[in-house]
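In structure tokens, the next block holds one chain alone, the form predicted alone.
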Amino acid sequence: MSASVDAIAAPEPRAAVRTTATIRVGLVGCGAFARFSMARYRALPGVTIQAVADIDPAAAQRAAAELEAGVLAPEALLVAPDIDLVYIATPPATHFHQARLAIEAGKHVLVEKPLATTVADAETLAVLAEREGRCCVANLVERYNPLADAVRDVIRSNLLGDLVHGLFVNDAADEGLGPGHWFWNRSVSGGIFVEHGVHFFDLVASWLGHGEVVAAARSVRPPRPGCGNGGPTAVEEQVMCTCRYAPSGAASRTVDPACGDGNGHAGVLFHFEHGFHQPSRMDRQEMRLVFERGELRLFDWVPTHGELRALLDDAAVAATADLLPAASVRRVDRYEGDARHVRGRFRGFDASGLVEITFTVGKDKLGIYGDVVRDLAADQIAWIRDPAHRRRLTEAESVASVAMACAADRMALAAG
């Protein structure tokens, strides 16, 4: 990490303590999502919600009543001696200051995404957390979804051949984001890539490793003065970028340099689009992964189900279905004799048929959302109790997602 912390008064390192004691959680920011998350934290064994805080006293009182917790002022909660873990669910521009205060006071910290709005601030938090023996990660829940594990396994299995490219399209609702909402204020949110895109940069990184932004752009909604609830100023409403990742399977087999184009351009291109411009009833998301022998699609922003369509032999059909939860196989076409021989990307393979496989976690969006929030918290708390526990999400990944988002944002702004 490149951040310098020379200007920060560095306390003596605190070793992570192995403990089975109750983990006392403090909540800063009492919006609907924060209360939803705390209800899942509260259900974990040995976890209690100790106190809540919000700049709106009514919001704090409502959360305290729901969670059976005390009420403190935000600054007081961050340093309260009877709190072990602080969950920060305030607007992004406040994350760095609040997380830093909490870490310096000896707290573990979970931060609603993003970890911070700049790479330097995110790196500083990670350095402080490591020095203090504390966790400080963003709420990057996507990698905790069972469907994320299944997709990773499909990619690594090479049953569908190499991954060629990917696409994520997020046509999100703005119905609850009025003209005065902080979301539209880049100085508060960091912009769409930083405020929202970090989730999906992290998800794809969990499959393909580190990526590089190679192109980016954005579009702006023009001001609409005098149009009822229309905004008086222009706002960023659509962003998109293309990132390059290492060639599929590169970690497990030798990649022939001749497979590139001679200019270092071998690898997987992945395109991300995020727009906030839809009515709530039209909010929709789709992830599409294109392989040599077919494609895999995921649906919803926390994916709940998916579809796979591919040319496979019988053994590969069975093996692929085994990797996907609640898989249902439908044969679209059957091939015999010479029709089994297929070619693509200068290579040949055999396929006994074209198949469609649907799969699901068996829960609706809210149900799986609650599960991934709970599982991220349980993972971090397991490490708090036993530093030998290996976390699925660390400070490094939280920083990396901010770095990708900031790189995309800079490139989009430079493009005009």
Ligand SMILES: NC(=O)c1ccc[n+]([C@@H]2O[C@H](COP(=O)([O-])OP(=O)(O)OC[C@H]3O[C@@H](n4cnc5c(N)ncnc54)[C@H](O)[C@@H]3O)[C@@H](O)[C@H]2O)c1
Given for the second form:
Amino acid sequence: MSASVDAIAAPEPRAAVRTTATIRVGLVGCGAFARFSMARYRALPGVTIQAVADIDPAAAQRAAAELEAGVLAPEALLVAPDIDLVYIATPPATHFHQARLAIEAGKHVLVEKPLATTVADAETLAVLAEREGRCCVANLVERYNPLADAVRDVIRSNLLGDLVHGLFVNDAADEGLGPGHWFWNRSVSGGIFVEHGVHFFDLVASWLGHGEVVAAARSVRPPRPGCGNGGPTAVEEQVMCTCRYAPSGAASRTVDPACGDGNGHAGVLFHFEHGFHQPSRMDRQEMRLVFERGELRLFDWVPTHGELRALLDDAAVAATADLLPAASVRRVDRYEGDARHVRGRFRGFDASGLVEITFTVGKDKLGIYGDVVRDLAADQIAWIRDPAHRRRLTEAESVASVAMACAADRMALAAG
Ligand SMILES: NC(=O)c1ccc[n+]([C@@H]2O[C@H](COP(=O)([O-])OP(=O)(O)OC[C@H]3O[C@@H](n4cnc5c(N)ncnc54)[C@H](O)[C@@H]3O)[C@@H](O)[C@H]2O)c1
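The block above covers the form predicted alone; next, return the form predicted together with the ligand.
What follows is the whole complex; the chain from before opens it.
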């Protein structure tokens, strides 16, 4: 049930928090992802896993044995006096209610994505967390990837010129998502934009700031009778949306209003596609950022490596390579004399050649996934210990990702 944001009183000064003591973590929802995350949290200095809870007693017992923690009933864990931070890793529709109970009991909360399945609920949690001086962010790990920092630096450097548009295509596996899985039930998951798309709305927002959804659509898999529980029901399997972000780059920020017909919109269009329909061995993702002088691509849904191909002068090649981890430069073509002069978007620039730069964080997907899960928790715990610590992800950004997802979902449903 949603609570009105107005019903929550204005924020008061943040309550004092324990600065040096061990942070005692309680887990609610001992499923597949929680067990992956908890193994990383457990390795953080000054953190102990106090108790776990699940509506499935066998799941709770298994996690408790793995984590050497106690077992409590979910409602008891959310308010237990000896827990400082609750990690909520249940299916999305339960996040709001559980997070609210925990914050009201004085806990900090790390909520699995999405923060909530409606904007009103997400906003309510953020307001409540601020009033109580507590943490309540969603586990939006993408912005903690070193490649996310590198891409942000490339965009801000303007070395490739302005960003013109972006594209993220996520052809994800559904092999582990049988017909009875909660993922397909929109009243539990919130739909693909909300359950999954929030990660990428947040990642792109970390590069380009606030965006707006301008178009969206979805497709459903027709009923497949005879394939088991849930199979006879049609399920949403593919969603797409296009969003607009503020222009990137100095040149676009100084657009002469006398240019153009005045009827268009300046800004960067970014297209997101998420589908869950592939065998696990064909699971694949690609992010493409197209700039005036070339393009940058990232691979995997937690990106592990990327490629950049651009027309650059020698100084820009060196400066770009400096921004990318473990960069390896290959000169594809070299230009001399007049061939050095290149034009695009009514502008000219010089390029000494066409280069390809590959880069990598030097770990496989699971290795980086573990790192970003750990780093997000460490960042939030640093803030819990010291409110002056500047977090990379806040409640406001967690809410913003839900707002984008819900706007896209509404538009996709309206499109039929
Ligand atoms: N941040 C990420 O990269 C990432 C990756 C995968 C999943 N997730 C998120 O993690 C959450 C869980 O996903 P999962 O794949 O682990 O699901 P899962 O189905 O494997 O696990 C969910 C667990 O919660 C338990 N549960 C359900 N309702 C409960 C309740 N009311 N109280 C207590 N326990 C309850 C279930 O019994 C189950 O053990 C989802 O929100 C999902 O979107 C995040």
